[in-house]
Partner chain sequence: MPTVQVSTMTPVAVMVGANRIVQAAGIIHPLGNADLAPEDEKALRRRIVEQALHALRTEVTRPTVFTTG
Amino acid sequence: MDARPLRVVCYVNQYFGTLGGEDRAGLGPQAMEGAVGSARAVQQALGEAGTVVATLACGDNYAAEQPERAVAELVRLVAAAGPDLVIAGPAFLAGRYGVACGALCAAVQAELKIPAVTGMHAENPGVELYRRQVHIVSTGGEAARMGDEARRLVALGLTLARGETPGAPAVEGYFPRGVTRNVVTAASAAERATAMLLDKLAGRPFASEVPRPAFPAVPAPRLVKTLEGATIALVTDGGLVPRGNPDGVEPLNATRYGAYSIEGKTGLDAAQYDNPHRGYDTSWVKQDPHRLVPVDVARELEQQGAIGKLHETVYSTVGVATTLAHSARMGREIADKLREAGVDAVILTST
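Just the structure block for this chain alone, the form predicted alone, nothing else.
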């Protein structure tokens, strides 16, 4: 990027564009010359580094109710302004606004190859939808500190517009995007790991280099029947399938699951089963499928009266590298089928 001031386009909703409140939320996309509304804070933060050549505005309802049309119209307006950088928002906790900011930034980057940045609160739904595609600066929940938030958006935006690589999310203040980069450090991996362990044991603060994802806690439901009267199902994410894998369950990053009858079977014949799972050594399961899906022991418990009944369908998928979204969807679908069949409890086996 040369030394000339950057051309910047800002995107705002009807409220931050001073066009009205909820009564004007149906306004379609429009372009206004220069910095208007909250875009003035962006212009102030830019200083001599750039000029807001246009402010684009769109009503929240318009953007939410016809998102594809709204984004397409806004992208055309961005292209007409010829900017070096697009700054959307910040949207704070405004959900419709945040989703629109994320969608526009993603489209501008993909279609126009122009860097874009936005900002919003961690609980804004736009964060989870677009943080992997777009640099989203973490902001507060309200616009009381608009000037400070605008300065942070501008700082990251200038880095992107200059073709520079931003620092780590914790340093630059944007949400992690799931991107891993190699960096050179003075201490070896063993030294860093040992230092973190010692800090943890001593109760000192430390930061992991591989942060763990935060999954919502799911309380285990209580079994309302005794085991002697309960119908029990076997479900696995360890990848057991009949020979030929008739449902095409993927060996990793699965999107499918299979439902396989065990009616009339007291066990599983290894010659009739296979396992495409690529996350562990499946040879032991191929030798004896009961190491993963214990139909044999479950039948014994059924015959002994320790459980009421073994459900006659086994559900199976592959868990390795499967996204949380697909896992949740398949789990819901399987759970619905089990409830419909009158199943009281599930034994879920893994690798």
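Bear in mind that the values here come from a model prediction, so they are computed numbers and not experimental data. Residue numbers count along the first chain shown, from 1. Here the rigid core means the biggest group of C-alpha atoms that line up within 1.5 Å when the two forms are laid on top of each other. What changes on going to the form predicted together with the partner chain:
Core-superposed comparison between these two forms: CA of V343 displaced by 2 Å or more.
A54: CA moves less than 2 Å between these two forms after rigid-core fitting. Relative to the superposed core, P115 shifts its CA atom by less than 2 Å between these two forms.
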Contents of the next structure:
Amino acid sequence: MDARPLRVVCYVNQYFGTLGGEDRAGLGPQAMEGAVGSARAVQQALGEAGTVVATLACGDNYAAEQPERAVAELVRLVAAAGPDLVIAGPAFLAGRYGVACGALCAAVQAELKIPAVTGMHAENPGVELYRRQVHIVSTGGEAARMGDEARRLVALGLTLARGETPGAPAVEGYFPRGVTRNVVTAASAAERATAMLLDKLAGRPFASEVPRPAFPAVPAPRLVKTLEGATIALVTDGGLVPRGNPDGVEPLNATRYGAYSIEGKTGLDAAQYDNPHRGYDTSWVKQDPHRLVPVDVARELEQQGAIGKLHETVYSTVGVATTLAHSARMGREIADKLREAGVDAVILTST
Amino acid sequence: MPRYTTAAMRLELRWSDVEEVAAAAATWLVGARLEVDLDALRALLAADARLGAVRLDLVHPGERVRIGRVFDVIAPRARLDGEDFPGVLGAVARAGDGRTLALAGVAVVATDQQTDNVGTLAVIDMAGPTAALSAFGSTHNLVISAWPAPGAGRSDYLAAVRLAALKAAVHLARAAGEREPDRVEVFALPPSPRVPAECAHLPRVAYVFQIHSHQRPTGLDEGILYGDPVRRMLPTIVHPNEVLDGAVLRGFMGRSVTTWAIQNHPVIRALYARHGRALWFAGVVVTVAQATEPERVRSAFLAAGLVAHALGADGAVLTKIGGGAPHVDMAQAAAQCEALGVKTTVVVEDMSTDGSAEGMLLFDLPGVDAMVNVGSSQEPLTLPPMDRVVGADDLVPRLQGQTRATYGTLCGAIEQVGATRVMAEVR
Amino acid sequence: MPTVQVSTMTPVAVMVGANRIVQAAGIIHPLGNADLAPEDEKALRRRIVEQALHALRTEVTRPTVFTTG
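With the form predicted alone done, generate the form predicted together with the partner chain in the same format.
Now the full complex is given, and it begins with the chain already shown.
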């Protein structure tokens, strides 16, 4: 590490930039030299470790009414100042200000690759919007303890600027970002499980190490046609691919899926298919792919008129250790293609 | 009062501490120095017709060595009063009662020289930060590389490799012979309901141990419980000493669990450590994760019934094995326990593959709210460069230098039965 | 577009919010069973697919598991 003091850019709203109150909330982004307004508390907390080279300010309404433009302009001002670290806020309970702080930090990190940190109260809407992308220090609702809170922002900011990984949220005082990271603990998992059980048995509070999942409810559409008039598609996450795996569907952590024609086929010939899925023993479905994708009986049901039409494309991916993000994206893409093709309903087979 | 005569199980692990291991003309333990006649041992292991060439390497803590193609790790043990690894190496007979020789500081590492799918195999590092993450980075390791005999099928080969490792583990432990052990560890537990009055107030705690996942059905030679491949196994009760003394071996799907961890079972040890003080160790239920829904549901309520009605437990710890799906089997058993009033904690893997906390869990069942995790096996990990690769000649170009891997690739870093100190923390 | 998920891991399907779920015949062969004679295996598969079609035309408001009896 060189010993050069860190260049820091602060971001404030019109009020904390001492430019005025609600009457000046329409002010556009501007740069002021050095530490202005609440940025002076940041400079004080930095001490010898860094210099606030510029304070950027923007009115709350300007930032809230045209957020994309405001952030783009502010990012340009940040880039011009060439800092090592951006400290936004703290915004306390000020909603428009908090959202702007979060948006600016996220953009600075993503576009300029410069670490950024902000601070606000748990109920500031900026927390829920940006805590996954940005380290947000938990502060009080008002500016009563500005000096102390600026010190905590600066401490976390310096850690990020050094390229180090901050400690646990509870220790460093930031909102959990919802990301997991392996750490080494003093006690083994078995010891912790036993201790947790004794706490639970005794009615003492215990801290589960895994948050319960919170999947949003999905609306359940109705089949608008009769089955006899409907086009039904077959989709699988069980790994069916043509021999040679032409789309390179990954054996785990899949990011790709394939679209395979069954036009003119009354069944799937095992010799023409393969299965790279690494989450289960695929011997049985390789022996007979219908055990995974029931083209044979679906075609019979089509011919007998029980369904209107079997869609001629089967979509397939590998569902093991697949990220939620990729699963959701692939699901969306497949659904879009099926909708465009006039498909009415889907049978998704899973292992 | 009538006199009851049911015998309590009492296992003595007679530990010898080993600080040095060296090749020599005979196998014996001199002080803390284990001398191994590698030629004689190699001949013993190569006698298996399913194996071709056998190579043995000794690697030591601190050496800049990476062991590749790791299949399983076995703790050296030899029973003085019964069959070794009964049902697989020795004849089928009960384990867990009597004296067993044990070496501390030594492990037998079996490698898999056959699979092309090397992505599923693990490594052990003997130096650097990755050595500190695994128990096997600080043991002296006897590495067995055995190649299949012509015509040996996959299942035959793996059975032979594991058998060779068990033979070696017994061979090494026998070197302690008649000498006085450095420490004797006693595991004694009376028949479950016989609680002395002074312990009657303690909560009764059971352990539900998932020993295999039928995501990958077992081969005929894949003995897991006393040699049984547990194909149609219903939940059953075993004494914890049986697990510690070689009754349960890991199957051939080696994901993030070793036989070594089972022989030193961390949950059983943790419950024994608090037995008679903070809790009463009520017993162990072994289960398997099933491949169909009726089997899974049946197994879950039968296991819970054994915990609640047969063992009369107030609480239970549950662990899983295998990959993602067995989480659900474990969680359903836990939910069934909770429904019967038995409090539970479960040990899960962080199943998120992109580090998002939303993707950590594969279940959400009533009452299953106390969860400990053994970390994320998918989290990237950089393996430092080493001077030498052992056990994987064909992979030297890929493994010797700095290598990008995951925690799951480092054998011993993540042990699903709870031996690991790696934990995924939500940040 | 109504979708039915045929899966052995029904609790996972319920958790993630799949609304129509049909119980499959096993992880390693969701729509089959190698222990059965070929014609019996195909009849099993047909029952599961028919159950999936039944699920598709049934109105549901929350994750619902349809078992193949």
